[in-house]
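Only one chain is shown below, in structure tokens, and it's the form predicted alone.
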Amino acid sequence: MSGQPMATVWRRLAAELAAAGLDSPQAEARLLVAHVMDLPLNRLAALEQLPDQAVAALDRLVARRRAGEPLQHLTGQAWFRTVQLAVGPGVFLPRPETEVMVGWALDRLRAQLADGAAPIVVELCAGSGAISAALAAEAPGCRQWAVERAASALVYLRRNLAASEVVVVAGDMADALPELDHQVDLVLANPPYVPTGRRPDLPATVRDFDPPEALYAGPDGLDASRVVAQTAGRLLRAGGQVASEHDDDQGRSVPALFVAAGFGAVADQVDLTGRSRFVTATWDGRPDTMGAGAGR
């Protein structure tokens, strides 16, 4: 069987990715080789030759990547904290920025678990299930639910949570899980938050490949966040907490929604780059006021 030297092919692929302006061409080339050869990255050093059919497959993948298709769509995988997720067209790709919010949640859940509690956790707008999967892996012992309404995302959500005890709920977050009203310890969400008018400003990798229902949330980008605030107020017990991601220019508008919905201890939190990224709040126990709106 004929083949080509691994080092030669890898350098060529990395050069082609670099010419397309990609930030990490060498790392991406390694990931693509590992994907095509079905090998872990730590085994690539021992790979001397690539079969011609593998080189042809790599050339096709690199052409798609240079055209803007996300690397995760090419490999069908994405990492989020300690978990590997199945992803692809039709589901929002998890972002590193969201990992900070999950770290905030883990700190609180671990404290409750250490006290012997079994916290009830609900993820709204669950998408791929990245948040729920990370919590299940890093804070076992919680009772978890994940809510998603998009059929295309539910395929990945169910696959990524199949090995866990997280309960997947297909439906709109606005009226999901009435049986848990006033019982939940923690609500988490990464809702759509891009104003519809900003679509032309988004990078092509986001605009053309992430599903629109996971991105856009009305003219001001707050439609889904309004529903998160109302739904969290319905679900949470007195003293329960919520964390919800938002755009970096919504550090005032989104917290204001939670104040208006009756939450206390409302605070805006930053990500690892120092940008405003998610709101946290505590439910004060007042009667909830369900509102209308769109979920994800």
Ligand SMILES: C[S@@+](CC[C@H](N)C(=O)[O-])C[C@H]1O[C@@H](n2cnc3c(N)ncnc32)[C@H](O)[C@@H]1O
Second form
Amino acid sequence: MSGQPMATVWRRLAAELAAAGLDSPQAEARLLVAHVMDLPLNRLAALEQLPDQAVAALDRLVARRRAGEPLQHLTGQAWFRTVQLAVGPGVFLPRPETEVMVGWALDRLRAQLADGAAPIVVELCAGSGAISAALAAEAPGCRQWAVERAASALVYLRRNLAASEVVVVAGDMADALPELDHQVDLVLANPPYVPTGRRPDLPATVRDFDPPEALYAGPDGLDASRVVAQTAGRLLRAGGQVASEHDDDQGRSVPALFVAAGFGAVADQVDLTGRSRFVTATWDGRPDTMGAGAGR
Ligand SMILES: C[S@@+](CC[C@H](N)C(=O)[O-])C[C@H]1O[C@@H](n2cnc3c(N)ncnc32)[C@H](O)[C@@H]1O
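Form predicted alone done; form predicted in complex with the named molecule now:
First the chain shown before, then all remaining chains and molecules of the complex.
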């Protein structure tokens, strides 16, 4: 079987990725070689030769990457905190910005678990299930549900949560899980939040490869966040909390939605880069609004 030296191929692939303007060409080249050879990254150092067939496969993948396809679509995998997820066309790729919101949730859940509780957690707009999978891995013992509407995302969601006890719910978050009304301890969401008219401003890798139903939320980008606020108000018990991600220029508009929906302790939170990134709020369980949906 003929082949080519690994170091030569890797350098050539990295140079081609660099020429396309990618930020981490050497790391991406390593990941693609590991993917094609079906090896963990820490075994690559021992690889001296690549079979011609593997080189041909790598050349095809690098061409797709140079055309803007996300690396995660090429490998079929994405990392989020401690979990590895199956991803591909039709599902939103999890972003590192969202990891901070999960950290906020973990702090609360671990405190409740330490008190002997088994908190009820609902994730709305679950996509690949990154948030729910990370919580299941890092705070075992919670009772979890994950709600998603898009059929293409549900394929990945079911796969990524198959080994966990998280219950997957197919449907619109607006009327999901009525059996949990006023019982939930924590609601989490990373809803779509891009204003429809901002489509031309998005990077091509986002605009062309993330599914539209995961990105756009009406003319002001707030349509889905409004539904999150209403649904969280329906699901949460008195004293239950919600965290919902938003764009960095929605640090006033999204918290205002939660105030209007009847939440207390509404606070805007920043991500690792210091940008406004998610709102947190507590449901006060006002008896005049619970159950009837009035004012929400
Ligand atoms: C930005 S993605 C977030 C996915 C995942 N939570 C993450 O952080 O990677 C938003 C997801 O919400 C789903 N979605 C949008 N509107 C919905 C609705 N009304 N009910 C349920 N899911 C919805 C989309 O299909 C998409 O998968």
